[in-house]
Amino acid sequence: MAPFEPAALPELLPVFYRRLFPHGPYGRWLSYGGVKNYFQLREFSFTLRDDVYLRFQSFSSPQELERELQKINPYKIDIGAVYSHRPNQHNTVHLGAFQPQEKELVFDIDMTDYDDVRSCCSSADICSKCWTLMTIAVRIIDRALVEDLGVRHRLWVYSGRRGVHCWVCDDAVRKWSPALRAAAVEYLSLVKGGADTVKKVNLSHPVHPFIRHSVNVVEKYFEEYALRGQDILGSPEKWDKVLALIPEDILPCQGRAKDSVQRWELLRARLERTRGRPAAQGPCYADWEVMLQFCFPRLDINVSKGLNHLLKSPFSVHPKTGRVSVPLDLQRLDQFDPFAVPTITSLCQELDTANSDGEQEDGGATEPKRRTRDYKKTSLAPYVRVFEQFVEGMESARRGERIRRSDLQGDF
């Protein structure tokens, strides 16, 4: 893959917004079937060159947004709430009257929040070893959203650098109050406490089904990620960090265990034996607590509960890595490789190669048709298809609901 140079963005972004950005499905997504004034009341914000920041941008149609993107070529796009008045006219509205009304329920999961439980990387750096944490997070949160909270339309997106975002787009959920959003995040949170807190997961009996489901997910990845990849019991220092989470009366001796896998087996065997014994405080789930502290998703409640909080748009280009913020295919989540996500540099090179091969064929094509084909010539195509399938799923559900309501009215 061609190396990305941030200095090249002024040349590459006009090509990206003109020929690669999926304006069609993007506009259909945020229009939500033509709900009155929904698109027009939506806030967009743009980060331009030299960190010039434009908030409260709004547009009368997806076509107007498309023209603006191609005119100013933003380095970053953020999406905000649907407001009571058009955001670009907020200065003309009486103080206090301009208020956010609706927004998708969003989650922002950032790898930097796991720095206390990963040894391979820190800060903004990621690798294939610690990326497993994002896979676990998506698996746990997505299952709970569907099976526990009853939502349907979830768009999971790679941030372009070190994390993932989720957009929950159900009609009812977009109307949730900040209190409801905070309650949902609280339900989905287990790891509590800051840097000074040693034990951040505390389970009590009986264990909630959500926690049992989460442990089942973590168990599938724990040996490969934590025991082999992070080697969490591989040295006395690491061993002590784990033992600090275990009750003293259960601590096993290391015996002849030679690596993290064997030490963990000793520890779990000791805990399994004690779990069956009657105890005043109930069974001990220290092994589950360790697994969850090292692997459970870490959510930022403020991102999710605030209606006026902005979140980076899908298909925005990350200005530091050049990678496109692409939707995740949950059917192939375990195969997702953030380092294989195309950069704006590689996409533009793919376009150049495809055009030099097929210039004669495109001679008579109109601009919209040519642009539709352009992204299909590049490695962005499968990600756009995932996005289109998501939008089509929402549109199909909307049609089904209209038919259902029509049938109900006909019954009377």
The other form holds:
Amino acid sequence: MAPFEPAALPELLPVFYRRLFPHGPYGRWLSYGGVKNYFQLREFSFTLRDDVYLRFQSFSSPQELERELQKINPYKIDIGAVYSHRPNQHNTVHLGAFQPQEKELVFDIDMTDYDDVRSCCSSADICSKCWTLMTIAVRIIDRALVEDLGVRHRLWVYSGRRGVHCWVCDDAVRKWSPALRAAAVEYLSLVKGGADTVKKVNLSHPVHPFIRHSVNVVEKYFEEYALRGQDILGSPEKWDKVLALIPEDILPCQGRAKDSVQRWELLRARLERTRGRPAAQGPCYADWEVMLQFCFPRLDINVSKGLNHLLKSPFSVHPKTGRVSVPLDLQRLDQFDPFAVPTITSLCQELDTANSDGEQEDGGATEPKRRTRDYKKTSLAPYVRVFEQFVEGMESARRGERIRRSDLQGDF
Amino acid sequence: MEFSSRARLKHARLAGDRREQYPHSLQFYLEPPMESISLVEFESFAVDRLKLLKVIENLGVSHVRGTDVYKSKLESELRKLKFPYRALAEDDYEARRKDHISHFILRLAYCQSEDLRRWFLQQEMDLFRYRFNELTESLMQKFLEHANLSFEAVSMARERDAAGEPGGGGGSPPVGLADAVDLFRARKVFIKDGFAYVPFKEIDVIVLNNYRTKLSKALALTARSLPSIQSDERLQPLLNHLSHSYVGPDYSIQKNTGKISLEQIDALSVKSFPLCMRQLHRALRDSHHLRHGGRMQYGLFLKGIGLTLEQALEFWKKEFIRGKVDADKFDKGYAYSIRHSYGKEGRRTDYTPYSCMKIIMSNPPSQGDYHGCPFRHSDPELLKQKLQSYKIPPSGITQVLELVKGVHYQLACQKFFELTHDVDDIGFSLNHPNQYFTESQKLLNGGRELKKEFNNSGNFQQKNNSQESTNSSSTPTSSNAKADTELEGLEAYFTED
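Can you return the structure of this protein in the form predicted together with its partner chain rather than the form predicted alone?
The next block holds the full complex; its first chain is the one shown before.
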């Protein structure tokens, strides 16, 4: 497999948009059952070569979008809000009358936000060791979305380089105000403070169930990720960072412990013993605070709050890595390997191989059919399957709702 | 099956079931009244509610909300004005109906500007808070269900592992996240399946937030109907009057006319005049002149305390002649306007002595003017100096300035009264300079003086009757004849097109 070269994009993108991009389910997703011009009022933005940026693109139908994508072959696609008027006509509208109306609730979790607590990589780099942070983040947030916020339709997507995105698509949630979105982010936030803040997690009694559930998730990964992988108690300079988070009067005895795992055991035991001790501020949760500071998800509120915020579209190509932003299969989350995600180069190569093999079979098939089946011949197929399941989930929920409503009205 | 609430109400009205229309003493005022009411009822309901809201405003500053003294005073006012005061009172239909209708009328009057909307919202919130907190827990539940506070019935089969969690569960009603945003964001409440389970002690915050949001939106919506409201001939004069109205005795007819002698005025100005009039009197004595605004404000006040026309003419002439005006000029110019303000010349817009509200809100003084309200219009530093010159103790001055800072001008004047008369509690709610004078005289003379037999003409129609002029609009006199006219179609102002 040849590595990805950004210079090859102009050549590869036309193939991508003709034969790989899943236009069908994509259009069904964003049509949301054909309700009130939803698709026509949606803003898309395209990034072309040389960073040329086109905002307020809108289309009359998914078919028109498909044609345009195949004509323009953008480097990147962003999805924006559903507006009060067609975005591509926004200049004809009275100033102030053109307003965003609805949008999915989105989250963007970026590995760079964890630089203060990971020692293996920094900034845009990721590795299999720190990728666990994303796994933990997805698990914690997804649980909260489903169990606490009652959300059903959410799509988790690999961003293509160093993080994950979440698209929450429930009908009611798409109507949420910016204030409510901000409140949701705050509900899901525990790590607070920037470079100046040493201790970023502070828990007080009583501890909200959300926090306890989150700690439960972190505990499943903590030993493997933090103690072995990141080795956070492995050396004096490393464990100083941890001790900085713990009340001074609880000194761990390092004597007998030989590695991070053992040291943590001692520390943990000591902290748990003190939990019962009556203190002025209430029980001490320092062990939880350490775990959360090293592992709890860090969200960017600005991405989630605004209705008009643009976010990279699923199945968009990352211009620097060539990787496709693919949906995550929550059933196989722990096995997800960002380095195994197909790049546009590898996909095109797979297509070449597949074509030379299967030419005889498709003799009688019509053009469009062959095109839509193309991604199925590649490693993109399982990801498209996940996406289709997501879209089908919403469609069947809509059908169920229609039946329920017509039952209530006594229609036949 | 669901009936819309409108259909249900109409049905109830037709069926004659009065209780169905107003099943609770409290409501969110979501549906405008759809019946026709007479012009007389329209006015009297509105005026009563305005009185109530002003009492609430005053109570809110003089007492801590929710204390026993606050509650008992508010309850007695509610009873006096015949509004619902106790949640349980069964046959409360008339009071609830009045509550409903008067609220919507005042919306029309108070949607008209940002300031008015803010004031109205604040008082209505306080009223709602009081009444909501007076409900028993079971009545509260009933009210919340009836109000359909955006929670759906959660089936009892749903497990809640909420026992012992912060923020309750076990009996708390589920509330939509949008209605409990602050509790939600701060993780102060148990959340499950998209609902917040708010313990009863926090529920009033949610309900109040909800009410504020609804009412604020409704006022904005009503404001959009403003042009049509203002061109509605039946309403425009009445509503204008309401939003600027002083509700109380207007001191237009005096029982003590002629009981004051000119020689007494200097002494009275120090003892019993409110600061605004004392200031005007002082300025008149010092410069032998007052500009128009000052002449109006002070002249009408003097009429209110009992100066006859002859006395007034003598008073002003003597003073003005000391200045640059000669007798001839006075007779030709100033005398005419004095006679005018006593109703002896032509027609006038309004010649009842100005109320505090009017003085505070209209015609602010400029350089060279001495009228207005010193607590409102004077620079605080200058005000402080003036109070010091009157030998008010520093602690008193501080209290007055605090009230001024809090924009409570009339309360500042009340405090001034208390400090200068050496009483702890003024004993009344100050609304009018002549009221200040009357009360002061009563206090100083041991109550021998005037009885409060002033014409209580908070009623717009009667006010017009007692004056010889009419307003620029011709409606009042004609509405007099049509006293039983029904007002219809007002609900259009409250609904979205």
